[in-house]
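Encoded as structure tokens, the following chain is the form predicted on its own, with no partner shown.
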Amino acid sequence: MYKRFIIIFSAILMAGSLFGLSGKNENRSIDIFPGNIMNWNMKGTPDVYKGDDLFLYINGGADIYQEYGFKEVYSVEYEKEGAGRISVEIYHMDSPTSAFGIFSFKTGGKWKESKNGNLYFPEEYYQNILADNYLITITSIDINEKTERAIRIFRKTIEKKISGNSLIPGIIDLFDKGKFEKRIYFEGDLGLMNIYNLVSAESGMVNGAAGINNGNITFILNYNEGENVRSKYSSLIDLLKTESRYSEFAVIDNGVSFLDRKKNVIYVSILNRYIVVFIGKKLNEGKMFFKYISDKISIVK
């Protein structure tokens, strides 16, 4: 009898490791902290915060994440004497997808990426690691040379334990790096309101994409495979209609243009499976922008 438990045992504890059930895997969050590096000393242990705790720890904004699929954040601050203090957050999300939507949110649409396959950005006291399903942001709490030197190590620190390729949507590959400067994931209507503020009402779709270049805006909605895109166009644009901001309503061509307050051109048509939208200051450019999406989206299967 002894022994057959300790075959059961072995064999819970094998699949265990197989299928990622360890303790270790278990807190992978905690694992992807770096220790204490060239006197910079971990104060205290990680604080965490699940599902919607998440509200307690960000005063303002954690709506977006809980729109991206936010599962818990870790954070912890690091200490050096005579240097200052550094802050490093790590965003656990439902998904690599989710992941990268919000590492390319708060970005702001650019990144770099690493020798081993993370995505990265680096701004002056403020850096953004993407890898899985994870978000990493180091900051300086205490803004000085010494401090912004840190930051970069402890980058790179951490890239060391989580490397590996990130996985950029489909759905950013219709922008090409080269003609974008900003190419932004979103899930929902927050997050494209962040960019532009088109609707006051749910728009329905199920996911987007943003290219910003020379001050124009490119937006690809995606919505439910199996859903009839044409009404979902007839119930957007009856939506816009009602929006007071928006005057000089014309048909061209295959859809639809007018004016925001500002004067920006806004033109949204249908190409292929997706609504496309354009804002920018001239329609000459918005129909070379769609005749680029169109060419694009033609050959995605």
Second form
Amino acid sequence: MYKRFIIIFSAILMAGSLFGLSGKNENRSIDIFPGNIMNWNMKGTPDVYKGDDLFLYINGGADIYQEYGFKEVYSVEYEKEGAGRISVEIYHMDSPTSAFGIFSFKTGGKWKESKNGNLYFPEEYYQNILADNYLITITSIDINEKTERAIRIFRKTIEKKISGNSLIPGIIDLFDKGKFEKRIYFEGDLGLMNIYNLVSAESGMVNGAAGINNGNITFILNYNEGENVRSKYSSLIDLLKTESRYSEFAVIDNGVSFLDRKKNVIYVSILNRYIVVFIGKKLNEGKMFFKYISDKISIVK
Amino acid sequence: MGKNITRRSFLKKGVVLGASSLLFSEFAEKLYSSPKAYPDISVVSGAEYYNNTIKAVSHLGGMGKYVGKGSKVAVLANPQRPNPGAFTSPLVVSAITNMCFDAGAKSVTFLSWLPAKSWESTGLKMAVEKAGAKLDIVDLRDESCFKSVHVPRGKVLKEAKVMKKLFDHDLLINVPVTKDHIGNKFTGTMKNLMGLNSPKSNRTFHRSDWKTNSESIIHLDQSIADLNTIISPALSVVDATEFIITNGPFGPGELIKPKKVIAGIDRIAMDSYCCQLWGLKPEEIVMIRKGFEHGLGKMDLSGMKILEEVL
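Would you generate the structure of this protein in the form predicted together with its partner chain, following the form predicted on its own above?
Expanding to the full complex; the earlier chain stays at the top.
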């Protein structure tokens, strides 16, 4: 009887703490929304979609959010008479790394740093902000000067509400900001494929990053420490050899090179637990990038 | 006129023969394919999107060629999200509706399972109702709103779940917005038809191992091509006026404004034309290739009659 009471009591406590945690997160997401500022008024209350319900919000294209680790999204419109409409979406991701991943994906690998430690990137009619576990997208639905000015004000207002703790995954730091125009982090093949459709089968990586510079793409695919990366590398090369779109395979130095249909050189090599892939016009550049990454990895290690 | 009556008779016969006959109107497509005098595809560019739409359809012989007097027209537009370039333009939708009524349509109904909020916030609800058409939104969670349809030529999709209300109409006009898509790289006429299939069934297009297996992307493309073998719109009109070429299909993303409206019957050819508007090659879009392999249309545009006009 006593044992039974303990079990029931523990279950109530656990449920209570879970509900409490859930409520806290929900409040935090909601709290990020700006109030009615400068006569921009929120239309109704934010819609919320959690887990797989994201597919009901994003009709096609929800998969990439899921790949990065999606928890919930809150979305609402603001309106100002004579100016137009703005939408604010708050994507709550599993972790700061997940949030960084989807942020880098949506900004195409470009960002700026706010004074308070957040990352953001402004486009002509929208802005993406990364803060902690959150990706926040502010969009001018009606594109005009007034809404464009307003989205800048909205960003600053949001940044006062949430700041800091934007976690850039270490693998991204392998690409120096000064050398690479774009740096994208991915956690699966869908993210990889959207940058370059390298292989039409499972790559088997844990995560990876892409650095893009002058039309050259360098991928670093991360495999678990302790795994036999060399066998993963051999499997990947075997897979690439089966794809009819690649030709002119050659073994060069520590890697393999071949051409795609656009005559891009693809140079694949292995470094510790990473597989490095260069895609560009000149093999020499590929080797240079490999050397660069190799030096960086040895420093990081 | 004679053609219209024949077409209507054919479709009515299709109802008797069963669902898949109504939808898989390959015979109808052949019967009503553009005579040589008309272009295979017409493309009209200009700042007035309403006029572009009217002109694009008139170059094909006019809406009366597709819509018979007294016919009940179903229209499939895309109200995805009010992000610029992510939804079909209300001006294109207004023009389509007006042309249908001018051709003598008894009713024009926009079918959708996307929420009313999307239709309202994109301005599409107002455009539809102002033009005298009806917006019919079914509950996306209610599977009883969808009818099981066998897909005889399906390579991976063996059974679709098509919106029941489609069967109450004589013909379908497909009015997508072309844009980027995260999974397929591209969306146009073929992908839009997922808007008539139940969301639950659409989820099977995404295999459970999509996180780790890129083959699943091909599964998605093949499923879309399979679905297109049983739903054959009488006419497709693609909104390529303003659309996103990154972060699709939801956006926001990089917006381009070719200001074009494209009309035709051959979905593969139209999608092949549209993807080239932002530098994609049709043969590199798996969905287009799979549709071509199904014999749904032509991927090589070089032998086709494409009429392009700038207003």
